[in-house]
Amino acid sequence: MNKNELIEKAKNHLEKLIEEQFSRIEMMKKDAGWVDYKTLKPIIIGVCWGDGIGRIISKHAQRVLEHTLRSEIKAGMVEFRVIEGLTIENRVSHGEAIPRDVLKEIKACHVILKGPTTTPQEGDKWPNIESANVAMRKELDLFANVRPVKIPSEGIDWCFFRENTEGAYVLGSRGIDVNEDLSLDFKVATTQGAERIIRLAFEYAKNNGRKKVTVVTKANVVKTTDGKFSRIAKKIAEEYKSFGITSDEWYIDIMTAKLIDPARRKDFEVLVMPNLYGDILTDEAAQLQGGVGTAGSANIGKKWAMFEAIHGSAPRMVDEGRDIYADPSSMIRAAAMLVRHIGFPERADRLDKALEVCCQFEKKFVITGRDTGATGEEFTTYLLDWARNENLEKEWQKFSGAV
């Protein structure tokens, strides 16, 4: 082809995407409203186990919220449906990030708890087939990635709040090689994704006691996409002044060195900032806590919401046989997130409570991957014999120096 018509070409692939968010738009303006979980019975809990790893630790996670939840399983309150097609053997199978059917079991249910799925990347063995992540957070609008990190010792208690279906990663495999020399990929951000995420923000702040919600972006840079998620942030935290929230804006840059800087990490509350930026900075802040392995995630919308880890499904452990070995409590730490989000907060605070012993202060089984350490399964017995301890709110403000 000529230089006029790859020109052409582009200016056609471009089209197409600038149609689809259009369309994407209209949906977002047809808001239907928050789902309510005091009206459904049952509460549907859709466990997709994953790849590599998640086989494992998803049915550690999945152990956990069945002990946690017992009386309303007895009751027929909740319900438990198990989703094994997930698999990158499945997709790839089927040549797509969901397949038809798995999806239609997943959008049956109300909540999903989803193991870590492998997402490959150009040149692995692996056709070049979507993340399973960026395609669940697009089919059912999970447009918030809520991410909690708390180190009690250190004085950190963070929540990030990463814009989920917009931005770096919603046309992450809709890039296009112009020819061999040009390659684009695009970012997309529209008014109404940047301000449902931003207010959702605020609202946590508000309804959690927070004081200060931080803004990170690259509006220097990347003035026309980080420029809106800047603008719409400045105009919506003028209205929560008046319930004494501040806001301040960083950059993506610096912010994560001040994630590490003890002087100034205290500082950070609650942190807004679209999809890629999070991405990093929950990572960053996962590893402070302990690692990605200790960390959990929520992917909310208004109509489902998706529990998950933060890291990816491992296959070199499954390949070198210490699947056993893999440490589950970021899974626990979603399925925590989970029973908060349908209506349970004592328990949930019962079960990050007993992580934080098991994981932070007594450390009793230690995970660390190889046969050096725990299994998951005795971790989540020793995680479980904590969450029915009579003495477990007492043993944890002695050993958080609460008391």
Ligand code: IPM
Contents of the next structure:
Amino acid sequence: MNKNELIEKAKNHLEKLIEEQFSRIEMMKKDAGWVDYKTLKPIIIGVCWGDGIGRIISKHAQRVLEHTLRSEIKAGMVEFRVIEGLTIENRVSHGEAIPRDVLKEIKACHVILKGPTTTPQEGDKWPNIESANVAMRKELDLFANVRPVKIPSEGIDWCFFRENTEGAYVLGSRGIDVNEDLSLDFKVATTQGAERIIRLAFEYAKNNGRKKVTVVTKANVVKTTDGKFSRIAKKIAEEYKSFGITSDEWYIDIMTAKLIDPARRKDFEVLVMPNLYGDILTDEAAQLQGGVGTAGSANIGKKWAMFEAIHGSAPRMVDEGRDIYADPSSMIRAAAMLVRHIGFPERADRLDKALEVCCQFEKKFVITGRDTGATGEEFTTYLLDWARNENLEKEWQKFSGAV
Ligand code: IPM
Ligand code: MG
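Having seen the form predicted on its own, could you give me the form predicted in complex with this ligand?
The next block holds the full complex; its first chain is the one shown before.
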């Protein structure tokens, strides 16, 4: 192709992307409102086990969930459905990030507990299909990726609000190799998309007695998309001043440094940011809490919500026969978030506290990821024993120094 033909090809590609984003904006403008779980009988929980260690750790989380919601299950108020087809083998055999019939099953549920799924990269043994996570976030319009990180002994109680349907991700599989020398990716920000995630972060602060919302961008360099995010955040922050909530803005590079600065990090409370920065920052935050294997994540939309670990499927652990030693606490955190989301906050608090006692304080069964530590099953039994223990609250207070 000559230069003009290459430019024409790129223009056509971009035109299609812009049209799709315009339709997405129209959809966001229609806004059907939030689902009310109290009106759903039963609430249907779909479980996708995923790949790699997901096949093991999501079953442990399912066990915790079934225990926590046992009376509702018995009363027919909550129903579980296992959805088998979200495996890399099935996805590859259909050549789709989420095969159509699997997506239909997922959409027939109200909330999903999802184990880690393999995300191929060029050069892997799998074809380079789109990530199932990213596809599900887009398909179900799960715009808020909410990731709490808690270190009670340090007074750290962070809640990250990662934008989940735009940024560098939404067109991450739709970039273009214009020719062999020039490759372009696209980063997207919309007014509606930025507003809804930023507003959700401020609402969370308001409803949970938090006093500060930190906005993370690189708006000094990425001037258009991050510039929009920053501008909208400033406007929304004005509205929340009267609730005693302050707001500040940090660039992503210095933010990653401040998170490991013990003198400053406990000052952060609620943080909101575009997609890719949230991906990176939440792995760093999780590492401070004890590793990515300890952190859960809620992907929230107005109609559906999906709960998962923040990490991947760790195929290496499976290859080395270490999958039974994988840490299920990320998926159990996700299960606790699911329990909270569908309307049982006290039970979710108990699970969170039991996790903190088991992972950060008492540590009777420690997961090391190898046979030097406990298996995921032993850990789950230990966790459930604490969740049932009537002294949990008292012991948690004692362990955490009652911060
Ligand atoms: C996460 C993961 C995913 C992401 C991958 C598996 C696509 O890293 O949930 O943070 O990048 O969002
Ligand atoms: Mg990540």
